[in-house]
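Shown next as structure tokens: one chain only, the form predicted alone.
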Amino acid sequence: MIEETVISKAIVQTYLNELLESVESDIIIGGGGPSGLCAGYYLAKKGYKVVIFERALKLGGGMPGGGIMFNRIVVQEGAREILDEFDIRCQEYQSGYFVAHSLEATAALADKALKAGARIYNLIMIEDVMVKDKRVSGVVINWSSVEMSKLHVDPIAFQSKVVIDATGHPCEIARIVEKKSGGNLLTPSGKVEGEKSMCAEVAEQFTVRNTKEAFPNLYVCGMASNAVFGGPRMGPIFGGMLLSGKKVAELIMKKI
């Protein structure tokens, strides 16, 4: 016999138990796109306590849509080894260009991150950060549906040693810090520089190069690094996103 109340209890109890254990962590990642999932995997694999908050229902950011809803993505030669790390199949299109199925890539990134130990919560948005001694010390979260419904519902706080902004083009966490810190980001202007027009070759290099600390204890990766430090967008080539996720994990492992 199947008892509906047992099903309800199983869902509520196991979710809340894990959520309670996630209130304090080593790293909080805002955004479950390719760079956020990649960073979460490499950090969790090394034993760090990682929590990922994704505001949408699905994971993967723009990756599932591929290019113009053709569910394929391109990865350049330098990032091929990351595809292998995640067991993502690909085929060489021409020298230096590899094509992968965007849905397989998304599923593999999420699967590996979860199995490495990262805790992922979808439908949750980061609406603010905690700052102590002029350093980011955690985030303030709420349900995405609360924002969408414009309800006045108070959020709750989660503490971490480091926060990663992997929210993509909007760079939501960095913009919160910019607004509330009076423009003290570690950029030339002290503010979000803004994303520039598409130039894939420059953007791929820029993404990785500017994967770094944007404010004490706040790191940016993926498209958030482009938006914060003023780089161009790159379209449906994802090697830089994956390399950025791996790089931010390595930087944080050296710090904490």
Ligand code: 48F
Contents of the next structure:
Amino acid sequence: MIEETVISKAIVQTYLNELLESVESDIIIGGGGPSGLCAGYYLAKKGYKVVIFERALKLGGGMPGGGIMFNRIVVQEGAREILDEFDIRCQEYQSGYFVAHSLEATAALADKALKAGARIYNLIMIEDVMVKDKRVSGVVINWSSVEMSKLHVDPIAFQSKVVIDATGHPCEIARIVEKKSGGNLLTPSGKVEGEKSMCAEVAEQFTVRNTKEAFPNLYVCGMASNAVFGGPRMGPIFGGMLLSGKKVAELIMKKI
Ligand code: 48F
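I've shown you the form predicted alone. Could you give me the structure of the form predicted together with the named molecule?
After this comes the whole thing, all chains and molecules, with the earlier chain placed first.
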């Protein structure tokens, strides 16, 4: 016999138990795209308490869509070892260019991040940060459905030692901090410099180089790095996203 109420209790209780344990953590990551999932995996694997909030129903951000909805991604030579780490199969299309299935890559990133211990919450968006002593000390969250329906429902706050903005092109967390700190980001202008037009070669290197702290205790990775520090976009080549996720994890491991 299958009891509907047991199903309900199983879902509500296990979800809420995990959510309660996530109120205080080491690292909160905003965005479950490739850079956020990759960062979450490396950090969780080392034993850090990692919480990822993803606004959308599904994980992966821009990855599953491949290039113009052709579900393939390209990764360059320097990031090949990260594909291996995630058991993502690929084929060498031309010397130095590896092609992978975007759905396999997305599923593998999500699977490995979860199994490494990252707590991932979809359908929740970060709408603000907490700032104490001029440092980011956590995030303010709400249900995505509340945002979409424009209902006035107060959010709740989750605390962490550092926050990673992995929200992609819109760099939403950095923009909030820029606005509310009066333009005090650690960028040349103190503001979000803004993403530039496509140049894959420059963009891939720029992403990794500018994966860093953008405000005390707020790191940026992936396309958020390009947007915040003013780099070009690169289209459906994903090596930089993976290398950036790995780099931000390594930077944070040195800090906390
Ligand atoms: O956009 P996204 O995939 O960012 P990424 O990891 O990778 C960029 C590439 O996909 C691609 C590219 C490089 O080849 O140009 O675009 O830098 O993933 C960002 C995720 O963050 C979520 C959003 O739904 C997406 O899944 N997100 C955005 N804002 C918020 C958020 C927010 N305020 N709270 C929670 N999640």
